[in-house]
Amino acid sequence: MKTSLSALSLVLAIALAAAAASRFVWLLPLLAVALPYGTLAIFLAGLSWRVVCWSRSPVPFRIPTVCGQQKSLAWIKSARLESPHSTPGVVARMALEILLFRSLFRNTRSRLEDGPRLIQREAKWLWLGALAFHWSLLIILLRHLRFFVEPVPKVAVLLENLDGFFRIGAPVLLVTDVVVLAALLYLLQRRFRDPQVRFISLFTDYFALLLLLGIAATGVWMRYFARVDAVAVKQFVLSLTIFAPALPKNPGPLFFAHFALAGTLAAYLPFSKLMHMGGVFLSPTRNLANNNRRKRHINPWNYPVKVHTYEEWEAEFRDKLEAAGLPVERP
Amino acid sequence: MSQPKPEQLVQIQYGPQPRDWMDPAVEFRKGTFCYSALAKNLNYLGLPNARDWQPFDEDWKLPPDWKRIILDGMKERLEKFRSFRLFMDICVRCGACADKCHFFLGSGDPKNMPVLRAELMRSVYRRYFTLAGRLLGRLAGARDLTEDVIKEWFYYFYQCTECRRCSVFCPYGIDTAEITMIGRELLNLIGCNINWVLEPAANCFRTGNHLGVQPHGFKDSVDFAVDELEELTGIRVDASINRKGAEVLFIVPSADYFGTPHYYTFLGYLALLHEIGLDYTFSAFASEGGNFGLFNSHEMIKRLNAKVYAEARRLGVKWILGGECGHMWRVLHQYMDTMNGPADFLEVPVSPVTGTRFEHARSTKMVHICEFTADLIHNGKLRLDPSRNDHWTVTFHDSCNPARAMGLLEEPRYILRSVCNRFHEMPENTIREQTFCCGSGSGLGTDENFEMRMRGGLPRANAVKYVHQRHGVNLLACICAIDKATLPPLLEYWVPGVEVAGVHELVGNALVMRGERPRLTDLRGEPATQAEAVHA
Ligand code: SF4
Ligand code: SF4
């Protein structure tokens, strides 16, 4: 409880501080120029540093977690996706993992009933919630391209049209806006309600969720209720992209709250568990083929170790070998 | 030691926990942990800080600079293992792995949730290796490395059988076994090991096998088995040892020739290999396929595994055949070639009976006996009478490592369906890649750890109970030496009336050998007629 409240306070504080600061003209350069460039720089530097760190550690052993039949005898059908034996199989396995969260789809929930009977039942909600969240977020990010590029890229237009498929309200209600909020709320309540998950949750777990929730909420508010001047926002953002920042013509405190939260997320991301985004690509239990006996894997730091050689062994047990009539090298 | 009754043990609370996990607290209650390694074993292997101590002692007699040793060790391993570094960084604590661990399911202890087991290490990683952890401490999920943390590591890293079930369910494939392995490696640096791992390792280093059987003893057991098989079948097989020039070197886990019910599997091997006339030899030096180094450190894996290729080279064989064992096959499949290869002095394995080239083993040159036998059966090279196993209603336990490290799922099933008439699978979320561990793997199968083993084995036993009640299953077949040692007491505890056997024991029963005399008993020496009576 304490950790989740402090995470909430921190998110609110950032949003409120940004909103309040936007009232003071002399603070605008800080908010509209230093903040975006600063957080972007931290994001890029942090990200590269992290990835360099990971890639500097080698993969000494080929340790896939195999989830299906190996490729062995010709007449036994191997599981190409769950136990890939070649690169295309690995790529497909990774694609399933990254795009559809294959492993999470396996999720079960266990229950101990009288008897005793321990039952493992399918449990797909977490998978659904996670998938809904990540895909909505991706679409929303791509939709945001319309603020960054002129003319608006085709994908952004297309996505927005698809997203507004139901044509409800004005401005048109976008499905992903609803889904992202619902999914985040689901994930958050799960952290509170499930005793096991609550027990393992750290400050950062609440903070990440609440930060995203804050960003989504301010965004939705701007679009549907506050009706922030999108043209002004776009001019401002475009000016940032060409490194000629033009201070915005007052898009309002809400915009800056959104902006500052997004900046915080960018700067926080490389130092947090949110790096799972990049890490999942590198996971050695998933991105290696199960062809261990077919193809030798090289360990760059393989070093000689102290072994007990046959000669030493024979010397130690010579009497016994001879007494048992077993052949020896040096009679 | 009075052991808790099943009814008591199954009162498991998964409910909310009163205390924060970040405060290290561990109680070494009898029955839930393994004793420390004897100094003589550490000394024999040249491992640090050999001394007299026990986990329940207040003072663990750590070396004065233990903290520096651990932190340096962590740093070194973060730089050497991408798995370790990545798994320290990317867990989102989604909890998908939480109720996948048999130790959590059987004990309800939240620190047995794989995620929390890993957090015990991660919290230290954050404190000393990340900026946020250094600056923000507990708020960033970081905590100081203290002696109590070491005790907690010891307790929970030796309460993980490195079965990798959690890794199947993790969206990033985080493998808690990998973290446990490195955790044990670190503990090893300051002399905190368990005897049930280090004694076999020391034995294996010296004599060639975990049990410390010396060459003449090895020969005696093989000879004894040959005699026994002759009594049972009327056929005298030839089982040579250390014979140069044989085509195949056959390596089995030592329990196969010394333990029961492993021994019946050993008889099965002897019968089978004789029947097809394979030109093979055992080795008294490489008289162990298992490798308890896997439960100690990567270096120890390599030290103990070296003899396999060394012996194959010395004897001049063409390729290597391996018996039924779980962790042995994790090492052979995922580590051996990398550590001690290349095996360029051997040939790509070819079955001399069927001509099948085992392309999937073309580099490592070692074939699993189930692959070998399945190929024989598929090519019609064996005469089998499955009705000789009619006294058994069989189910199959996928041992963790053959399942999740190799994907050896169909071969044993194909064999079983060919050698017995009654076969039923356990529920699908408890087999194949989702198989539940026996609860005693990775060197935890010792008597003093009995309660924790029964707890850890509950999910497996429970699935067995399901098919026992539903289909009358009375035999659990498996392909792992640790299983064969630890499943019998587990089943006796939770599901009395179900026995344990190796797949090749059933092969041996069903195998119609040329010139054999009518079999009056199965390989266990149990009269075949009595079996008939049961089902009459
Ligand atoms: S499933 Fe993976 S990411 Fe989720 S809590 Fe477990 S280890 Fe962490
Ligand atoms: S490897 Fe197995 S025993 Fe260890 S934490 Fe994972 S599920 Fe539990």
Second form
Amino acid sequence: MKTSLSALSLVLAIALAAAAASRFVWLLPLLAVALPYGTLAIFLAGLSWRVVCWSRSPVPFRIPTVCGQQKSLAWIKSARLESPHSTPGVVARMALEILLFRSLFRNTRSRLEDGPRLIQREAKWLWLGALAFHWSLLIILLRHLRFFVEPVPKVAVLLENLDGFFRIGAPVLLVTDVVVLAALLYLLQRRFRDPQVRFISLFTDYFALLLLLGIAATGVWMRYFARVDAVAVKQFVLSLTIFAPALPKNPGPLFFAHFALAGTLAAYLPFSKLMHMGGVFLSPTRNLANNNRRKRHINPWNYPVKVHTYEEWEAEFRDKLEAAGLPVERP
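What would the structure be for the form predicted alone, rather than the form predicted in complex with its partner chain?
What comes next is one chain alone, with no partners or other molecules.
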């Protein structure tokens, strides 16, 4: 509980500090210029550092994680997706993993019950919550392109029209706004409710979830309740994208709280577990074909090693072997 309260306190402190600082004109350059460019620099530097470190990690042989029959003899049926042996199979497997979280779909929970008996059950709610969150977040990010690009891309307009298909309220209620909040609340309460998950949860786990929840909550509040001037916000964001920053025209403290939380997430992302969004593409357990039986892979870093063969060992201890009455291969 202390860990989660510490994470919540830090998120609230960031939001309240940004909202309070927006009241002072002399702090606006710090919030509107230094913060976005600084967090962007940290994000790009951290992302590059992580990618370089991953690319330099030696992978001398194929180590894919598979759960199916490997390709071997022609009369043995292989699992093309569970144990792909070709590039198309790897691409299909990666696509299902990235787009539909295929491995998480097969997740099970183990629990000791009366007996004691080890009971395994399906855990589809975690898969559904994670899938709903990630897809909603992707759509929200694509919808935000209307603030960064002029003219607005057609994909952003199309997604917003589909998102508000039910045409409820004014402004129109967007489905992903509701889904992303519900998914984040589910993932958060899961860490509190499940004793096993709560036991292994760290400060960073709560901080990432609460940071995302704070960004989503402030964004939803601005759209439906606070009614921030979207034109002024777009002019401000466009000025940042062309590296000619212009101070925003009083968008309100809630906008700066949202802006500061988003910047914190960008700076924190490369150094956190959230970096799995990039790591999944570079993981040798996922992006390699399982063809160890069809092709011999030799470690390129192998160096000559002096070996002691059995024949040499037998010649060295021949007299002792014969004295003990032990058989030798070469008389």
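Quantities reported herein were computed from a predicted structural model and do not represent experimental measurements. Numbering follows the first chain given and starts at 1. Think of the rigid core as the biggest set of C-alphas that the two forms share within 1.5 Å after superposition.
*Asks:* Would the C-alpha of residue 313 be classed as shifted by 2 Å or more between the two forms after rigid-core alignment?
*Replies:* Yes; residue 313 is a residue whose C-alpha shifts (by 2 Å or more) between the two forms when the cores are overlaid.
*Asks:* Taking the rigid core as reference, does residue 72 move its C-alpha 2 Å or further between the two forms?
*Replies:* The answer is yes; the displacement is at least 2 Å.
*Asks:* Inspect the rigid-core superposition and answer whether the C-alpha of residue 55 shifts by 2 angstroms or more between the two forms.
*Replies:* The answer is no, as the C-alpha of residue 55 shifts between the two forms by less than 2 Å after core alignment.
*Asks:* Please give the CA displacement of residue 298 between the two forms, in Å, after core superposition.
*Replies:* A shift of 3.7 Å.
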